[in-house]
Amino acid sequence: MASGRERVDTVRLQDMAYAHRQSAVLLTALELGLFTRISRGARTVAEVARALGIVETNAERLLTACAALGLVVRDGEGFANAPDVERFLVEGQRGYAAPWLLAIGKERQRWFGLGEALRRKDPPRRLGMYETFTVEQARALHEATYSIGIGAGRRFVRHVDLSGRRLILDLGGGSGCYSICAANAWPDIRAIVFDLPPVAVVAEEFIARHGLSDRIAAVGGDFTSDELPAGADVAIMASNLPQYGPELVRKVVRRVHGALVPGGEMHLIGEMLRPEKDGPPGPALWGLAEALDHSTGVAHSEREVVEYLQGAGFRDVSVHEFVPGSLTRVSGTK
């Protein structure tokens, strides 16, 4: 007799265990330049094989796997890139994000040491790997993050009206993408990218590339402990939330509230969990990644971030979807 219970199988679990294979397909295709070659006219198996310098059997294997994963689609006798691949993974395109994805791919081996990281019992480092960051490491990281961060910066200036604002304090701003995009959108705005000293060196390079050195300053410091620049009427803290534990985030938000001029606004943009803390996967995995860096960081929920701002004295605190399934923006006014 049927038990009435839904039958379950192992497919979902196997898919999780095999996920590294999917990652390897995407990253190898990027390393080989597959999507750029397809965009530039290599459409058939034979053409792709010649363009990539591999044998046709392996070209067919790779294309079949990419088609199965939805990265490419069959187009007559050949293949074409999926729309998001064509937009973001073809070299030369305005939204080219491959450097960031390839940088993430370099973490693959580290993640297979997660069990060892979770078993550590020695006290975590407050800033994890960033406590020993060098200029060279900062440059390598932010050359990658810039490829995705500049798109987030453009999205920010589309979502937030900064007309009438004068000075942005960009906390942990990295390459300065948010400040750069804001300065380009509003000619009267100035900004300070406040990040660790090695990162500030790199931020200056990106700011100079955009010809904005006269309006955006890069200042070295630890925003969790050093005195914050005064006089800002906008504060942005973006894409570094899981690097810190709750007490440290509360401290930073309080310090920001004290540094802003009356009427100033704070925008905390980060990988946030739903109020129930049951996802999405992206923010949860960013929090778990802090175990690999042996930091005090964890994943935070939208509800917790709202409480951080309200507890610091911000009013009119509101939650806004920023990048669906990835980033949320929580804002408040002093």
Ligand SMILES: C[S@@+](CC[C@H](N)C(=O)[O-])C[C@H]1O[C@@H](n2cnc3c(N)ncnc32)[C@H](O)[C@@H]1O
Second form
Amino acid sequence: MASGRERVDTVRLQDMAYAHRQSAVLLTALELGLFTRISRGARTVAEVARALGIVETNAERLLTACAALGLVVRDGEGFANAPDVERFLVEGQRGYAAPWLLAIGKERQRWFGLGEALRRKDPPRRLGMYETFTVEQARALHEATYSIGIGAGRRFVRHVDLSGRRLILDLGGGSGCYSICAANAWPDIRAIVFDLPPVAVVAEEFIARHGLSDRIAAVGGDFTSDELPAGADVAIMASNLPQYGPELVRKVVRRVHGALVPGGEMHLIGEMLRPEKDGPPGPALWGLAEALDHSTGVAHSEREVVEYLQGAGFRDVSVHEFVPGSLTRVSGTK
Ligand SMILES: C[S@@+](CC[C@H](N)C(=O)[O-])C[C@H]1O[C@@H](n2cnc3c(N)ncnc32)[C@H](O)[C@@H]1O
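Return the form predicted together with this ligand of this protein as a structure block, the form predicted alone having already been given.
Time for the whole complex; same chain goes first.
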């Protein structure tokens, strides 16, 4: 808390109020293909202007803003991409994650209806945004989630030793990115991607694209209410934690405990708050986003997630840093 003598000003507050400008710079640069053009050799203002088909004054404005935001760095007479931009925002790179950022960017308008969403008092929808999901919407969403999730899937198989494991139950598996990475890393592993029926259709397409249809099945169902496939010795539930309130998450974790074979392990990977619930901002804002979807979802803390697993009967429950500032992994054994 600010002490009486500490000088404060409005800059931090102004930056926050203007944050949509930063978002617009990043997303517009992506839409124009700026970072890909820079990576392919357009370095100076004149070269960038030519490559993007815009006038030099606007190229200069855009590049100056990108430099100020740390997206590009000044490099002699021209500009180069910052290391994370070069790795994740240049088309053709293995880590290309722009589809996800652009998809999230499309939410801009909805966020300006937050006040109205917060004033709603009618009962929330159990499945939130998924209540009316179509196959087409699922395909569009998961083309985007795949671009970010495949990196998380690769990280998961680097962090977790699955040797000796036979069957993964990938709850809310979306594109199947975790199962795909696990199947590629461990030749004896099979997996079931269990997701809502429209998403299971799309998961099958991703699995086939990776040539893994003989080892990964996609099953349609609601993990809060439908019977879960039996026989798995690993359960993964990734990136859907804030979509549900504590009661439903507790229920799902209990159901997973029931479905796993003895000795099986669960990994709940999600956007989690610190135990003090004072951040980081990412997980807190994912929780707030659920007001827009009028779901039961809220941001959960690491401590709460540990308690969900312990309460369901999991042993050796532990917290692991997964993607710092974004995702945490909580695991436990049956
Ligand atoms: C943000 S995506 C994450 C997908 C994937 N786990 C990943 O990390 O890329 C959340 C997924 O959870 C699924 N999901 C949400 N509620 C569900 C439910 N009740 N039953 C089954 N799947 C659900 C959604 O359909 C969606 O595919």
